[in-house]
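Just the one chain here, the form predicted alone, laid out as structure tokens.
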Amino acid sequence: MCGIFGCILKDGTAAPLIHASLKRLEYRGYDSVGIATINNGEIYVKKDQGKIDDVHRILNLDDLPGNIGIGHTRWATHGAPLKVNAHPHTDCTGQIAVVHNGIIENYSELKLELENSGHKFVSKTDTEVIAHLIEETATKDPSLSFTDAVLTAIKGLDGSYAIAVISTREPDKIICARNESPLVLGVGENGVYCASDTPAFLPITNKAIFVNDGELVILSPTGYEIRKVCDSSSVAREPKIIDWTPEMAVKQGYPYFMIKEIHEQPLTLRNTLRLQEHYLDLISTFLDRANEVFLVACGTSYHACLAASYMFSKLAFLPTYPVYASEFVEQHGKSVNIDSTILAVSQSGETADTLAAVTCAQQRAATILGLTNVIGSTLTRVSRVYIGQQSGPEIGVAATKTFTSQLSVLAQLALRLSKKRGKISQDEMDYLEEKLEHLPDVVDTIVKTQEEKVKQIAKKYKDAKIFFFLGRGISTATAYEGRLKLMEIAYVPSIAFPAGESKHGPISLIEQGFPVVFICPKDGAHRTLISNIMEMKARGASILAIVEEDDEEVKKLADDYVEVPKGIPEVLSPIPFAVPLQLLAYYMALERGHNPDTPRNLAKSVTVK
């Protein structure tokens, strides 16, 4: 997730306004920043890695000339956060500049084709191909207008994008287009604006036009024109008045970042399905070669690793060992060796305990692989191979969208490794891949249809003193994550166990009305889990069940239940089944009067051991 902004002003210079607007989008990305303007038939560019204030202190972003320009604040997905990878990106001639939010799936193929046609690339980004593709389109057919060249070029893009393009060929226009990534226009007294989010221009104007997927926009000094990409037909759309405060706009109208990020999960899951095939293959190759594999992480990332250990075992027949990073050195530090492989998982890539475990393993010649959300973090620098989960910045302290994204990436690695090892049939592989592709829609359905029910459940149990979370098999990891969310956000003491272990001590706590949450996918452990539900119910527990929508047997046993769509494969179930638990923690926090974005005593990235 990155922030883009563009403007055409009637009076004044564009650069200071672009700079100020990017500051309001810095929550969307902050590892690099850049601005491009046009003046007297020439494009001027300033950009560098770092946060906006740091880059401005060195470069003075405000002194670029011209009344038209585009800007970008970046969260890296392709290419490390370096100056050369910062947006805007230009073509070979320096006459086209592009900023982009999203992921171009077919950029490798396009780049190869363009290089074979003589184009010279300077960055490692997917975005740069857009500038060269527009240049190539215009070169092949000089009769095309700048607008038509952009329109033709973007028809060759696969993936998600919101782009803004300027060119010296038509120096009074900004061409924008959208597919899956957000794009909004602003109309004010002194100009027209485009941005990835309304906070960018809200202090200037509250008149906004929301651009839909598959639409292209031409901004000019006279206003805006919207066209459909498919047939270039015109679209009429009047501005709407946005009555949000700037703070509300940053959260897109949601009261807290946590609920906003829960609602973003369909989009972030789609983005994780656009991972670079090359890196998936590389990591799966290293995993295949390993004599032993340790999945090392902390907190929520550890729960993703625990779920992944079931995925790797069931799909690729690979035994893996999920380990709390803080315990790794004591538990395995002396035994890891050159034949060991460590897959370290960290949202920030800076988690101190995880990096300490990695350092220990490196010193004993183990292979280090990384999964993180922050390209350029320490974990990416010390890993033999790393992969970015492409979730965008997560502002709320509690991990939500980053957890489900980690699970999606780990599931893809397990499937890739299974294919490499020939452990499951092609029919089963095709089935699982199809189900994985549909998970964003499944999560979208859960949020839309079950949020109100979860809200009512939170009201009912807001005064509970303690919760149990129980699951079997891979759902044990889901139970642990549900327990963690409720504890850290709502401050409710909670206990999670594999359901089969509940008889070995925990069941002694059960008394009348004691809330027990069961994670109930219809998998191989379903029949046994029902026995555990009946054991708890017989002792007076209040049963809260996360069930598939056709699971009538568990519904009859439960005091309250939340439904997820049916037909989810066991190995993928933690992704959708975690979402109701995130909502439960969020609404329990609200019912108990707590701010879910800033839980006490916690930090987003734990950089001390």
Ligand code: M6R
Contents of the next structure:
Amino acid sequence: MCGIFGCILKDGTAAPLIHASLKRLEYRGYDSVGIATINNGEIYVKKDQGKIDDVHRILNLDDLPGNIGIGHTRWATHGAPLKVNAHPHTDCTGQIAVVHNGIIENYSELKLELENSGHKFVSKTDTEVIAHLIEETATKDPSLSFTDAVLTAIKGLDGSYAIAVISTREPDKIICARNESPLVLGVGENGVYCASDTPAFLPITNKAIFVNDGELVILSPTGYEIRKVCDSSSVAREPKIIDWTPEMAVKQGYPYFMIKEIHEQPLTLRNTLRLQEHYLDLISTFLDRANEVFLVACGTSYHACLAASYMFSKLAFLPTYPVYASEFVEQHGKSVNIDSTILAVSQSGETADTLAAVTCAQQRAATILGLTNVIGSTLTRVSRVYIGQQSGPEIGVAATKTFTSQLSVLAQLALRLSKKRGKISQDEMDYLEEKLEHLPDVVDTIVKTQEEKVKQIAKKYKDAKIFFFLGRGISTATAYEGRLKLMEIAYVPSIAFPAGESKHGPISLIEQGFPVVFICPKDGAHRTLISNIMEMKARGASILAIVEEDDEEVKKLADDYVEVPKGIPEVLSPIPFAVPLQLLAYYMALERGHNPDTPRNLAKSVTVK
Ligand code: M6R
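With the form predicted alone in hand, show me what the form predicted together with the ligand looks like.
Now the complete complex, all chains and molecules, led by this one.
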């Protein structure tokens, strides 16, 4: 995730301090770095692709002049990790410099308008439009102060942003603003600071002011002034003392990255609704034309593929084959051909098994499509078209927020394909799109209302020797994912099956008190699933059900239950239903004394076959 930082110092030059502060934001993950300062009416910029230390070794980031500046660590979303796409971005005149964290949804439209007005763009980023838009606003109405030009310009932006802007027109100020991306101010003895996150300035000052959505801040040598973007009115807000250690601050007060990332899902899901339409369209066109489609991935990403096979089938009537990447060459290596299409799904874009499957398919002239979280990864380079799922870096080894984001992107693809193929009515489409848009709030509700309950359930089952996870239809994928999470971080041996399969063998394991987790959305399989619950109960199993809040029937049968809001369409159900299972694995790991962020024997990205 991008990191921004800015400072105005009373004493000393800004660049070395910005450099040091960006180092403290490294944990957010990044691929490029840059700094801009102002001195004697001129803006100076140094930036490049690469790690801070490497870029500094070549460019010497510290020798930029001036006591005011902004800096950025970039995590690519629009445009590859290249020097030209690194921030800060400037306008045509080089008198405005901007750093940005977030996604400008309407950047293509804005870019076209600005290009038609004569603006010259150099990068592929969404951020560059902000610099040109401010320039255009200030040129059109020269009576506006620079601050008011920024305020007016950002009213034209759709999407998420935390920005910091400097200009030679008001060289003693930094203007920052926030909408749905984090922004915090610091107030110290020697200056004022703005940053994506408190660790950036924590060693300098522990006095912080959190900026809210829809607010703009003017930093100046005399302090800070907060205004509402909608009506320019002033907002009074006093600093708070941050008593976190630097380590706590990096995790925003959470004890582990995994729980921080589980809590981030409302935000990351919102970001998946801001994908570039163009790429969704292109991929759905390729899928529509394909003779056969393989959905290829490993681990959690495979579970997203399994769920997607139900989405594509149910919404777009497209049969697809989810395949474990590690099995692809053996299973399909001889038959994959020029008419085959591979949709490879990999959070890291670097998983060796997934890339081996892709290479095999590519050698046999198949079309490769990609879905990944890391722009610039190998998968993005070998794919004909790819989508970046925009979840931000995931630090916990166990995939959580990236799983629900993958599901959201795959659901959007299935919907598009369905529309393209004329398999869905407008009413149905509108209904599902509305439900998809509402999912971030649904997940927010689950985390807020069910976490404590899951914590208690984990206490109850902490000594369980084994777990079953069962679901039907698309919930089979959710069951598999629940099992993987529990096994990999809490080290509880677990089994997952389509619920209908249990009576063909696994049920023989059941004895008194055996914990069985049922994934119970109120979908077409609900009634049959109830029969499966009865079968398990009859043999003494302890039933833990993940249910919709109005599902009184299953609640009565279950020993314990966790609720998700009602009315989730079947094809979207793995997103909310996965969340209690992530929490269960997390709290079981804690109960059993394990660090959920760094499970033994596992790596975040598995780059060996
Ligand atoms: O980066 P990828 O999505 O390709 O990674 C695939 C698996 O290695 C990954 O999902 C793994 O199973 C995680 N430990 C799941 O939490």
